[in-house]
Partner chain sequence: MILRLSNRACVLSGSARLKSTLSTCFDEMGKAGIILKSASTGIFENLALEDWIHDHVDLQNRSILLLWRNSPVVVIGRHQNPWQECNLPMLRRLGIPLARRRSGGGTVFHDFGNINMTFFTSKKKYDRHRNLKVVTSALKALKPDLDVTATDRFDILLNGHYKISGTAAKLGRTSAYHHCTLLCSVDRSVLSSVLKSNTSEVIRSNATPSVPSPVKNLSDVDPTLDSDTIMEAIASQYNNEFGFDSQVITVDPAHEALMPGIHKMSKDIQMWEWIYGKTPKFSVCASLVVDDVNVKLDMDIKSGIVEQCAVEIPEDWLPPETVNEFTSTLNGSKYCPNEAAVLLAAFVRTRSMSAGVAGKIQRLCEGVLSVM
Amino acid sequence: MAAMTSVRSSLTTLRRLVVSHRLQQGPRLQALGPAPVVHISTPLTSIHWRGFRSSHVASGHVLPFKLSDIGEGILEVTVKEWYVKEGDRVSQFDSICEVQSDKASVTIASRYDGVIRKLYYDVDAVAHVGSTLVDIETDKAPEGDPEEDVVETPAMSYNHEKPQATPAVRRLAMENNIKLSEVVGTGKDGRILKEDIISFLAKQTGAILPYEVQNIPTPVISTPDTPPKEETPVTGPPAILRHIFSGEDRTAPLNGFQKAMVKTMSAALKTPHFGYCDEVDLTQLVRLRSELKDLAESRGVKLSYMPFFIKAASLGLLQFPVLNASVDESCQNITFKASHNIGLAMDTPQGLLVPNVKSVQALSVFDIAVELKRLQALGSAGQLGTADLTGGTFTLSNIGSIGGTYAKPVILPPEVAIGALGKIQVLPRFISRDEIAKAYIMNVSWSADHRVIDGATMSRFSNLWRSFLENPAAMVLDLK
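Could you show the structure of this chain alone, in the form predicted together with its partner chain?
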């Protein structure tokens, strides 16, 4: 008896330590988790106890949760949405469902902690006030003595039971090499929370600010005057910084835009790419654009460099139509497309979209600027349609507007070529043998389908394109 008393009092004083919630309730306790084998030794008895997993026979108490009075004399409501399903665990005050009556939407919250055992209504069914909405099985025995005098665990060392903690908390403890049994749990029923792990660690290392390291000797800058190898007193290695990593992996399904990109890029893999890069001196184009900017603005369009790049590409494609072509699946035939539908890689809030400007060969630089403005407005509003997104024959990507110099763009099927434009940099260049001047330099990186395009073709096209941009006056000769 005396031993029994001492065990009981140790239990009360050590109430906060990890003692299984289940074991507190006596031998008839049923476990809702995995079946533990518990070795309980007390000074008086030695009992092996095995808890059974409950299936249909509810061992906790199943309580019907009724739809309470909503007020205003309302007698029935329509169940609109369930937030839980059978088998879900709920805590008191968690939302269970949403019901609607007469323009009022009501969130019904659980009155008990427990597990949902049965839903009584389907969505769109009519429920009467006072009828049962769900059955909840509660874990605790409602009242009654805890029956402490039969089985008592003298806490700590004899306790092989797993302490209560969520999987996330367990992982955090494991990553930091902490035994859960040594941590004091401050959650409900001694449950260990994340904060408990963090404060346990803080106590262990004594470091709260990870970057506060004491007494690191400052490196001596060796000059010819100071004697080499000055022995500064080293106060031991700096404390190992325990960074508490509490991140969790998160898996989410790919959204529609990502799936589209997966599909397109996977198909692009079939194309053997080769790359060709060059640099373009845009000094004269920069001057031209600044002269034309105001005129374009007076016509309602902000003039960027893209319309020039696109028009120059189209002029180049007239001389090298193989770059505006498409190869069929079996690579038996090549189709030379008549229309130059030049695509623009566009960065929108949803991701990468590539609308195209149709029939650039028939458009002026200003027309192209107007089209770009329309496509950009639709793109940022998320309203691009299939007409704008399909039918492209050649693509330009102005990645330089965000950053970068050289790139390795991926050809978008069924096209055979693509160009990525880097940022415009101001760099010094030799204009004659001895003079250096300021030049506006942009890099271009082309990729082409090596099954039908060879390096020479790409090089000549690039040179022609470059010549139009380095000397914009030459474009006037080929205006249609």
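Next up, can you give the form predicted on its own of this protein, since the form predicted together with its partner chain came first?
Excluded here are partners and other molecules; the one chain stands alone.
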């Protein structure tokens, strides 16, 4: 007991000496090196005493915010836009970033309240499922499993402050790999115009410079027999104008949708295609649409020809279900689809996408028009979801809306048929008694999987589809 009292007394005295020594030296900042340690040995025990030094330590918990499984077999995504930066404070359900897979765009939302401490990926970088997107410092430890840190919502669910530009301008920027956030808009309210994109591209890759004018001198010919004459200025041939272009080639990685196209088209090469073409007289359908157009617009929908084409295809598939089927990779089994999910090839700022109208066999022409309006709006905004882009059983491509009459469409696996519609042309055609009349003619090009579909089946389906369009009243008997 006496020994312990002696040790405590020695320790108290030593602490007073150290504190007194530090007070005499004044305050100082110890930047590097460990804190001083005093070691006291006694016969009973060995005691360590460590001096204290101050440093700033975060009071919260830094959590790794990981990318969880999005589904559909997606293993990686491309980070398209960050809505936060390091040091920003976020709350639950605040948007963190937008990522893009080969099927859809998805907005990642926060699950925690806290401060963003680190971003792990740059824009256009590829992030893998299970990797950390950001570090978030929270005020308290999270409850539950920290591995499920991502809330996924469709990209269209949030209204973010994005650069204002028309779809055509966005497409021009995407084709040239230009980020709209880096372009200064000169339009109203900062809207980015086509001229802004062209000007930005010229600064990045070089522009056509003024012409170089090269004057070619004209020789003067003289002989001894002719007296010298006063030299007069002679006008030579016009100056040669040469364009000078400065710029460099650049290589860019394929984005998510382009990668999906590579995968799909590579798989399509394994399918033996055969083609079948025909023309359709749409004169009566043009007349019917003109009668229904104002009624449809009064109900909020602009009625095009496409709903009629899709509905006629569905009525034909009821008679020829083999065209609404799919085969497995080894082509040993064929599955006849009960639902007519008819896809429409759509030209969007992200590239070619094929959303589909679900259960067309149960929809009216007006219902199809309403659904097409929704899909086209999402496609123009680049916000088509996975549900809209998957599950198709048959496809139509309206290439005629851009131009062209015939095409050779490529089947989208695992589907077995596809049709390409040309533009509608006004052409002369013979009618009864050898009279010529104006007719609205459209060409159609079909492609089918020759492993399971023969030419006769494709021809009969095309004839039935054409009869519905050439005599729209015939569809009334089979409409549901």
